[in-house]
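Read the single chain below, which is given as structure tokens and is the form predicted alone.
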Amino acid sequence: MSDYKFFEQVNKAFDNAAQHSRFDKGLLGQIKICNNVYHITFPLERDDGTIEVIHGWRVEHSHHKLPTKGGIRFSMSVNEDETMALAALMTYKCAVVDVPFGGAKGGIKIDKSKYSDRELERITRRYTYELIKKDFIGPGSDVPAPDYATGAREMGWILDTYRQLTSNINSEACVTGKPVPMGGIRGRTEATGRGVYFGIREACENKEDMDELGLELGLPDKTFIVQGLGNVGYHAAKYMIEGGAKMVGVAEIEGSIYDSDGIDLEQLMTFRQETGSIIGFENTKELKNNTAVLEEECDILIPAALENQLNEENAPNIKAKIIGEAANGPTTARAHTILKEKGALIIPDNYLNAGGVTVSYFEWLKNLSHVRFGRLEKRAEETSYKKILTVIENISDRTFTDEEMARLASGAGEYELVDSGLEETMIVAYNEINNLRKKHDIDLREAAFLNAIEKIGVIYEHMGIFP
């Protein structure tokens, strides 16, 4: 797999879907290209006084809508090709879920575990400074977010650096995924995993598709394997279990485990925190490496790690009937073909992991409006509900306890509104792409790309050559 080109894989999937669109080759070529590619290098003084050169990238794939939007990852796999591919996927992902952003992505080529917190802060702040110099960050130009190995802490450093170097009243909207006290939004941490759950649940509610796969309708009692227990994988597994599914396998960097009787997620997380490994947990079977579990028996496989995890080597042995792509680009083009020929339903990354950018959009709106969701209406809703409940009490023999009254009359706060918006987004988008899939007799990945192409192409038609 040394010759694997991620951006090339994305464009192959794009080209397959584009055959079903009405746009000409020139316009399709404009949609595919990356508008801006920025390779950043800067020196870092380590804590021991030595100097190291750090490499980073920021790619703005499409300016058909502004700002562009996409996460920043810290990984030794970061390079220009990967960042371009991820930026392109962000463009299509935003279009599929009707989030009004162009796609972008960023990354810094480091192994996070080899740097102190002070060094990571210096790296993040210098990277932000370099973005500011070239206008690759700003509420109306380009808005980063967390990605692999980054989180609220790093986003807070980015915001603080941006504030120090600019005088924008909307500075909080320059980055999303921030800590809540710094303008973040409740529900952002679990958003991507929560969106994965909503998407898989919706797929499992389609009787025609479940009958075709030979599965019962609905999520309860279905078995699943998850690869990666980071933020996305953990929350996807958590909500899948709460929805009635059973986790039977887990893969992590140190290895993989399997137990057909089910694995307790919270106990496993505690065990790993105490021992540093998932290996040896309770009665689970240890497998030969950290990808072997992908080939074990299950109904649903959720790759939630990095790209290129399902490939031509292991795809023939994968038994799952549903592949829920929680990670970006986990399935190569060849593996996709193999799995499709085996009859698997592949729920693609350019739809399924859009929960993060959806809630980031809500956070961006919150920052621009300078008001918390629910602040204006929550108490008014509670007052109205209490009046209704009081009327019910007056015309019936039913009397609500104080606890019942508080629970039933509770108005929607920020988390409830965000979660509702995310659920609505994922349900509507899934049905859009599933309808396209059946209309054109294509798979869900092609349908998601086609859905994005149609939405973006219309904008480019009106923009002309000089947007």
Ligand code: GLU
Given for the second form:
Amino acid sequence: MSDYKFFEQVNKAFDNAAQHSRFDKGLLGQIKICNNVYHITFPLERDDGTIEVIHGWRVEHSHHKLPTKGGIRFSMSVNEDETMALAALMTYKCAVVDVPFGGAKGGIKIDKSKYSDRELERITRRYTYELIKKDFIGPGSDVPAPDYATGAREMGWILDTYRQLTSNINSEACVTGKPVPMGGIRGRTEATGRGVYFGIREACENKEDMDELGLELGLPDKTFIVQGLGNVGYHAAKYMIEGGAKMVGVAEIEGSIYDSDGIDLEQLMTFRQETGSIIGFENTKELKNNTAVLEEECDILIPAALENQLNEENAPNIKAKIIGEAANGPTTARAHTILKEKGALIIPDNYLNAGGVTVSYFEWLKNLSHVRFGRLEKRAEETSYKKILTVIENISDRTFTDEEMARLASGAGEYELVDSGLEETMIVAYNEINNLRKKHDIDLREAAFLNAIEKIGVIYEHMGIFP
Ligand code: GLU
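Next block: the form predicted in complex with glutamic acid (GLU), after the form predicted alone:
Complete assembly follows, chain above in first position.
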């Protein structure tokens, strides 16, 4: 929809929540506004020698904390309004999960499938160069990450470009979501999807809330439909299934499918890789178009693609009791109201998909400290556990086999520490916003915004206005 104003939608949700805050209009206005908006254009020489103009943006929404942080996406829907909206969501998201960054976002308006790898590399490196020129990238100023249609490979190009053009001992911390050998962190690729799972699981473990929705307690046996099998959707579905939920529907660009008996995720991924489509997979029923499955029977609906997917046209027909917003901005303000009136629990994007930036924060810390998490303490932990196990052996008639000893005494490595930090973050933040929801009799989205407004507002109160 061309008249869709995403930033306005985000601000509407902000305004709803702000009514419950104690801050005056001026301060709220300062929190809401985008601090820096940078529109970049540059020429790309295509492989066939022709020249094309590329448009990109980087928006730093809020400097109340530095660096600012947020992904870079490749999509034809990228424009200034979208980048501003997504940057604002990053600010609120970081505040909700206590990640000490301001929000930012970047985007390049291209359809990735139309360019060769060499062309994509040239685009990414030139975009990075433009960011460097204007100080829109750096370990202490603005730190990009992957987003829709970008991943570790692009982040590697960004780091390499930054490192060639600057001299900074902390240069690895200029971007997150990098390949592990380039300073990336284990667990970052799956982090957003894994966080989505932790958040939905936490919601499902709240007895009072499940009673209200008329659902059984716990994630096991709940059915879900996912939109988008990209990095976030795939990993969210994977962990949901491992947690005992059943995937009954999938929506992708080429169409949507449903099977109430459950769909095998790994086999579906292989099928799609081989045939280029999810249509025709096993016993699944093909629906009339690529969003029709969103209206099918399920307990949990996980939109994990782009914004504006649950709108006033399909919201009245959506049957899910829980909406887990893995994408950024998947539900329009109108759809949100409709779904809420129908009694659905909407777990908002600015909390639920914060797993990515949470692990990005860990990656940034790792890069600044120049040491892998667990490197110093892993063996010391193992030695202590072994001593305890040996004491247990000495005072009882229990002896441990070598395999048991190794398993019970293993210290936490980087992946285990990242995963436990992520789990803790998602659980604590869920309960924080759920308690606010109950306290003010508002919904979870308003609660997440309110939570962010309170945390950011206090900072502005303390710092005053400069100069
Ligand atoms: N692009 C992701 C998001 O929207 C991650 C951002 C980051 O890690 O900085 O949250």
